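A single chain comes next, written as structure tokens; it is the form predicted on its own.
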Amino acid sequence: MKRIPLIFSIASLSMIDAVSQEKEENLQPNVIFIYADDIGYGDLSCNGSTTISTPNVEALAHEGVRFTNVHSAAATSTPSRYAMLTGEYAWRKEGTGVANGDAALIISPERYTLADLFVDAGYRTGVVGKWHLGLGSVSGEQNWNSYLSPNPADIGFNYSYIMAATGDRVPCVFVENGRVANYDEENPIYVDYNKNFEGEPTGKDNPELLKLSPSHGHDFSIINGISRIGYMKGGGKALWRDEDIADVLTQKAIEFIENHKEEPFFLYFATQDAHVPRVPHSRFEGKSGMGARGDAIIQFDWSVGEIVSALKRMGLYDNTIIVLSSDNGPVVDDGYKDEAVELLGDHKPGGEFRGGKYSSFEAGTRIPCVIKWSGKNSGKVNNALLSQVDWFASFASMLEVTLPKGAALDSENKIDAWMGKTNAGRKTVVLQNAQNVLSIVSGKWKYISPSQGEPFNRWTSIETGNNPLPQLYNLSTDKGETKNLASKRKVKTTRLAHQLEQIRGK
């Protein structure tokens, strides 16, 4: 038998490793977006929180990227989730504040979005939670007992197992690729925002029929005992139980994976948690001490070290980005009559920052915002100031896909600040409040324009930053934005100003 020498045998297992190696740096990163809902900037203990414990996005943020200075495009939902995956600012087009259970699809289905561009790299792509992004053709009109078209499928998605609003809204369905989930054919699902169907309950006129009362508007259709916004009829046995929202949706979220584990995956995980009604599962009831929107965020953490043990299970984790963040600032009491303000004691959910969810003061859109990618980024603190709307430039540089002309029109490529390589960010971000008000951000400064609109949102008890005047404020030694500049440094508002007005009108 012919002995092949040592010295080749090394160098042959030499290149072998070396081959292996470079195939392995080569491996397409999965990209996991976990997007929190209502959770703001100081409700999470990895930005200095002390009244609450959230031990698994501190892991991440330990191995990763922990940024301070992120926004959401907008202080609502539907906006801000319309921008990230566009890459365009929402108030670009009409139509996309906060949307009904029953409205059509915001994105048209000839938009290049963040999907088609994972799509085009070679990747499956999943969205599994809440949507609210709207489904169908025409609003209001929508047959919950048939196929829904066009869906997340139309616009990138491969997989879809999504709530078609919110939590709060009807109708209360799983939708997964565009067909109720767990159909019940006898009990065919009717949907109105108008008018109630005959015989059936409302929180408003059946106060005695609910487990969790209304502290303002959502006295429409009970489901599970609790009222929502919108009319509803029907569904049996595929009405989802409130208390389960968060185990289903992480499972699915699961099986996405373990399906998809053998190529690359993008899966947009948005989660329902910290958004009304806040019902979250026994084994979390009382955990925060803070009632049910602590105990909400404290689930939502747990989903978090769900999807980590997944990956780790499936030896995924080191090769997968994990970019966790929250579509808007908090809000407290945002409905329901759940204690949240109450027990809140001296939690901050804002931290540092004035107003919350709805308002274009910081805690708005300012939100936590944590990217683990193992090995490549980490333990590291971000002060750059970036948009979610860069995420699209972002990884489309990163995978190498080149962008369809007119394609993610306010997006730039912010690829190392999100890997933590630099803290050079945004010269300018434009942001949104819940009455479509503009504000922008250049630098250490803040500018808010004039608007006529309430400066105080009584139901939820949160500033919205209106009013006749223009604001500035210099969020360097001001971040709680408490002295307005404008009178004093005429000049830079002015400035600012303009920038705004270039800005849309690009």
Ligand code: NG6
The other form holds:
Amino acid sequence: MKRIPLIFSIASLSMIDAVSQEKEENLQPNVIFIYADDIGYGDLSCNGSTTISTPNVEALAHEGVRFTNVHSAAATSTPSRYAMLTGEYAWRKEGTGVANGDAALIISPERYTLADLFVDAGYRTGVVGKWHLGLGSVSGEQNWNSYLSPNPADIGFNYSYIMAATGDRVPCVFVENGRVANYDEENPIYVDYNKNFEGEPTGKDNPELLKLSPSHGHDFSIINGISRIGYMKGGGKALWRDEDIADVLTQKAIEFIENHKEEPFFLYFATQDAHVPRVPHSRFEGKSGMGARGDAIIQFDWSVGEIVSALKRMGLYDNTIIVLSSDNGPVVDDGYKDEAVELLGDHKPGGEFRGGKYSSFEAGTRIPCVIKWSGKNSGKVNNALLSQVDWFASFASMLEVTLPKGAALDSENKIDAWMGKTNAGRKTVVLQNAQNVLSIVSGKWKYISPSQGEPFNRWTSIETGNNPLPQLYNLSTDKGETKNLASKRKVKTTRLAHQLEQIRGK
Ligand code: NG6
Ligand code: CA
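Cool, the form predicted on its own is there; where's the form predicted together with the named molecule?
So here's everything in the complex, that chain up top.
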């Protein structure tokens, strides 16, 4: 509590107390990150899409700020999440590529994380949903039938209810505070990413058992009639039903809010939608007219609406900041025959941007972003160049937490932009595609490093942006990155290449 000079009377003292208490409350708004999976800029109606309707996100955008130039740190999930939670670009650390379900925890417990920051600011912290940052200390050595350590609790999350990796990777169970949820004693769980367990069917050998068939990869163990990446055995009643994932995660998120409504909380709610396998609940079936992918986006919007209603019901809405975004750009066919391609019609998941998930082109990382903080920034559109890596330093500034030396080195404090007060963002941002090829955006210019990687993603035929020649685009006149100006603007190209090298060597 703050010290009050003794000359104040008892009456004014209690008044000051009330005022300072109110101030304190406003300084500690609840914070919820709603982090979608593979939802692109063009997948939400608030960003101008007329081929899909996402009214709950639209309502948030009306009440908050809608961002047009926010980037995830990478074009795939694990590195984006790593960067968001550590404030460090993932390409600085080996082993931060797309993680399997038996990966060890990628963020070391010694590390100061975004969750630690909220804990230091006096918040209760929780993560619900897709984790994809590993569990345990040695890859492949986890005992899924016992306490998994380290887990999110060791990097700052007081509560966790997570999917270890992705919907399409085993083990297909939820893990609550380090233990498999609904654990079934009679069906112990075994996981192996190299070889199958004797007698267990696979998508490859037993396609007759599948209700959803792979279009590429995803032909290992079969769970709930869907073959995945990796082998697993057992699980019994702990196994998830894909149709219920959104319901379960949304419910757990609301429970976390309910349990902490009396204290400031930070909730990282990471949805499985619209990642593959896309098996939305039957009540969303056919709702988008675009098949399972569109229906999964509608289901995502439903989850957003449920969180908002719960906050309103509990009287917490006005004092809660909601940050809504996605981990990387969109992909249509990402490995299952779910008719996403056939039924896409005129819908443009990446909006006007080129590429998609996995790509160095803008659609890879230029993702939807909406931030709502009631009454403070309604209805604005913000064009500042920003990265999700900046949430760390920005919230540290808002919460007046001094970061320990060496923490969140790539994160910049842009709280005024996130709150819609200014259009001034970063000077530069570094982006990473699925092959770890780096690009740099500096003002209107974008430079993509030359690389020998494949020009098209092998599985999805998305343009990766890989090119043996350097690429330079003017994003202000050429949002679609159609004209490579590198050979015309040699000085600019060299300067950006140099700047990228400097940041890389920082
Ligand atoms: C790829 C998978 C894809 C998806 C991706 C990770 C194949 C052929 N493709 O390797 O389906 O799981 O990894 O997506 O297996 S992410 O959004 O979690 O980064
Ligand atoms: Ca993703």
